[in-house]
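Below sits a lone chain in structure tokens, taken as the form predicted on its own.
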Amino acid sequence: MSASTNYAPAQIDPSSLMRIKNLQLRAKTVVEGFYNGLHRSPFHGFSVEFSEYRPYTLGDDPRTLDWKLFARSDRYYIKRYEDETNRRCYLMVDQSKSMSFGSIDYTKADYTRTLAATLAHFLTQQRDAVGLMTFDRKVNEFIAARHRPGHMNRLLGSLDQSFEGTGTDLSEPLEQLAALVSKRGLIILISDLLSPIDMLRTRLAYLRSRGHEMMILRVNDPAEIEFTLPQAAMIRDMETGKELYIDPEVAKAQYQANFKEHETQLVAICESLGIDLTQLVTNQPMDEALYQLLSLQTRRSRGPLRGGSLSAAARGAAT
């Protein structure tokens, strides 16, 4: 099923966004403008009840249908018992110095930020245990998961404080986490993933295997995917400084087969080990990922899992 056929998305454009001074305002605004899309779509009526109800499925007890919500919405849903309204929730944001990229009014950095906060209100009101994890090469700040009050301001503090960053290494971070999370829960990675994915399916697959549930969200900016480079210039690299002298007519082509090889590489590692992988691109509305955690939330009560793809905004910004 397509976003495009399934939600209304509310539009909320990412510059207008941006202009919001306070993280959790910021938050808010998507996630509220993410229950007016529900309210257009086929998940109309769940919106409002979405931290205490779940579609029915089949070999349910049919005693537990909620009437009065299938009057409201014409849909089945039944109450949630408290074990699956519990679930601990952790998100991985990328630090690196190459999230401070941006080609347009703001960064990767801040559009990352901003998601990650929205994504830690929306499960934090479904009663979701949320923690979090932020790295470059190493683990900069670990928070346990916890539903509790005040939890939520101490995310909010970590994602808001400014950072330097260095290179890229999921290696250490995935594995630390993998060792500090002995529980099964949803794993949420937010990042750029402009590094070499070797190591990833080992490290992914661990988490994998200890029963973790697994979403990636990969952030670009448009130039990144576009390659808009007007002239000949050199380049620095933002994470090794590394300068490079580029001239845009050779390099295109090389670049753009370049990056799709690592997206399709990255995409086979995701649909083998059954990971949920979302292309954003940060002058894109950030609702799409919440669309996609509740399509894994909606799979996910229907029973296993299975294989990951690239969802419907990532084929368009491949295009």
Given for the second form:
Amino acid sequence: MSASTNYAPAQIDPSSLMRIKNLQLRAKTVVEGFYNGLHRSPFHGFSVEFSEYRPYTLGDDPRTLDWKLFARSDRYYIKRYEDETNRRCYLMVDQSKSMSFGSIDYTKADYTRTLAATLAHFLTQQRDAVGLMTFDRKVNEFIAARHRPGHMNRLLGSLDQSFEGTGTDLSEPLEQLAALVSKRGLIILISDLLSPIDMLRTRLAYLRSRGHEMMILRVNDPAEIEFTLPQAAMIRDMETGKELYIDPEVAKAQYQANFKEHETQLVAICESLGIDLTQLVTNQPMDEALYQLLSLQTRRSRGPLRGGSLSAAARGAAT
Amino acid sequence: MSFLAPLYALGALAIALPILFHLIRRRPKAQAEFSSLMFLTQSPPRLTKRSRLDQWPLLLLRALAILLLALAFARPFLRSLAQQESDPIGRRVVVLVDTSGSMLRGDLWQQAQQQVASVTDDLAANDQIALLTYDSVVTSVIGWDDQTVGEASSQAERIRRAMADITPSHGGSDLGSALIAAADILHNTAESIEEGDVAAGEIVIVSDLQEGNDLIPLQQYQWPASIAVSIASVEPAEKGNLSAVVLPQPVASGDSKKPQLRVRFHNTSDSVNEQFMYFWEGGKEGEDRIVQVPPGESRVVTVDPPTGTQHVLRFVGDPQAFDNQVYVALPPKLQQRVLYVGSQAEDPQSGLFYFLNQATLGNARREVAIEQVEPGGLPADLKPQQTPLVIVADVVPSAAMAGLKQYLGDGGHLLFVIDADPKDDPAIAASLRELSDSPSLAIEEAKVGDYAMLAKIDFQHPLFAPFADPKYNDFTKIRFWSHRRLTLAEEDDWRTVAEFDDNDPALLELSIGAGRLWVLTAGWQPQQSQLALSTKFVPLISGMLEQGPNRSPLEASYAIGSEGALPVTPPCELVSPDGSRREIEADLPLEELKQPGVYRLIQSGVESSFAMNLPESESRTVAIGADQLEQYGLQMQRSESAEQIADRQRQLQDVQLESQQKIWQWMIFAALGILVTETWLGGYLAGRKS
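Now that the form predicted on its own has been shown, please provide the structure of the form predicted together with the partner chain.
Following is the full complex, with the preceding chain placed first.
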């Protein structure tokens, strides 16, 4: 299957979506709406994808010989196909306090929850095994990747739980995930990434070095990007509880500069590590995330990242 | 507009505060939450641009309230308005001029007149001045009522003329009472002018402030804080003074029995001389005596007076001549007798006369002989001058009755003692009836249980007045074993002087002609009562004698201006030292006798004399300082330059204007009104905003 971006996306207004109370229904609505724009079925293809021919050498399983080609060319060739094994996909959902912020009708946490449910639904429908890890400063809940009936309900139940998170610290959850997930898979990190950059680089590089594919969905509130506070006020940090007097007019330029700088550093890290970074704003439709997921799968068909780029990324992390 | 306290106007700078607060974007009370402050730093409250000032009406109201409060504290007043009004009252000055004897020294009086003139010269147009003089009494020469405001020149002229007419007296100086009188005048005037008109008064003392000034009255006086005292002192060219006083009790010299006088000389501490010479005026050559008195000390010398009744002792060597003579009166002793009319008792100690004869009735001015006569032997021509008191204790024969009545009519004093039961001698009642012309008078023996005491005593009566003091007015120790009851008609003029505790009269008095008849209803001998043995007896009989005619001066010498009165029985003539004579109708107050010298009192042809001298305190001429006055709480005025005085005057006037106009009150009211409006407007705007 080749990913094409030449289609008109069936966008669903997120605020309308959020009015749907049931999380599963919400996820279905997104995924099926997404399918409405696709003309290709997701249910076919991966398992019959041809990979390569290779000459037979001693020790190869004779069952893999292409007898038809032997008949035509009288040579032994081994025909290899793409691995038919379903993927293991882990959703890392940030449940820190800062995710409770929302300047519109719903918070980033609501959006993230819906997004995670949507992706889980989508991946389940692709018969992939989906796991879930929720975290704030530490790992709150870990559900191993499975593909079996009822697993989806468990994921949705876990996502649907209200949480009282604390601050964001990505380093420990990422470390734990690396320890918990031994098989390579796809790790989708859904977070606002409002945490210091330095440790993030090390942990992401570590995950990538273990062969995991990574995709980061960065969720931000529009107010966080534009810094649109209504009036001067005592602003309280949702994670630390620290209070500052902020006059939006005065602080806006500085905030935006700092935010941009943080974003730039993040993009640089992701590029160097080959991590797919998608910026999502909570007032935008969630389809974008699905597109990015599909495009990632497309890129994956081009083969794994070369080692040189990984080592370069690791060097960047070290510096 | 002017301000009384302009520094308070600086408080108007506080007007910057509301403007600043309006300019400051307020640190909001509202809180907001944000996902993360990692991209933010604290932004301080800042001043917005002037164009961003909002809530103009509130700002204006707040600023106006602060401005009004600041101005109100600065106590504004309108000078122009005041000039349109009637002129305010200026300073009130009381000039207190010492006219006591010590002011007779040298040119002190001229200095005093100059000092008063300089005070009046400094008067402003709206000042008020009063002139008081004082020696032992305070005299108001010119009071507030004697002048009109705005006539400064005429005030000065009036004071100057008044001063020209005043001369110092020979009296003592009671500065304390004078200051109190002056302060009261100022204080009462300040209260009566207008409430809040706090213009302080000033007292200017023109005096030599000699230490003999009496300041004791100030001890019990709370000096008003608003009244200042300044001293325009006068000083003699030469200091030091010797004074002499003749001590009251003459001494008898050993041989001749001729009385000698003791004279105490006192030299003031600032004196430079210590050797003086004294002599009797008109004495012989060579009788001068020298006395050594070191400065600050006293000497008592005994001198032989010359023969005669009045003398002047003079001394020289003292620069201050005003008190260099002492007048001495040495009148001959009066020869008087008290006549006792009664029979000689068989046992003398049971009779009245025995105890009467023991009483010492004479003193330095008189000799009293007590004689007894039988009722039948009563002399027909009793003269009150020679026999001021007749005591009758028996039945008076009819033949003698006319003589006694004549005696009473001439001013004689008669004591009728009923010391026996009238049943034993009924004629007693008849005698008394005839003597007193009281036909209804009846006497009977009173029934006395154990004893009777004097209960109701008229201490106002001259006989008992000396006993009025609580130390002496206990008569309960005098017990009467028996007494008589006198029944009188109601219309009779008898006066009950003392009563027994059973309501029977003990001592009665009846005026007959110029004389008096007393009736004592009990005897004083021990069989009758304890009266004769008590300490009250001699003063009582002596009092009856003193009440009689020819009452003489009590002392031989008085200080000029001292309190009290000379007992006088008209007709009487007073001969002053300068030879002038005048008739005296009643007791003579000593204050009227202002001239030093020997006075003669002629009553019923008998002459008595007494001397008036300068008070001893006037001779203590060492000047006291203002600090001694301050010890009594007086607010002393410091010497000021003309500019300072003018400045103080202006301040005083400002205070008066401000207190009259009270603009600050209106400003406070206005500020309160504005604050109420501001509160309402603020609430309204906040409500609208929310």
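By rigid core we mean the largest C-alpha set that fits within 1.5 Å across both forms. Residue numbers count along the first chain shown, from 1. From a predicted model like this one, the values you see are computed outputs, not experimental measurements.
Exercise for review: With both forms fitted on the core, give yes or no for whether the Cα of Q254 moves by 2 angstroms or more between these two forms.
Suggested key: No.
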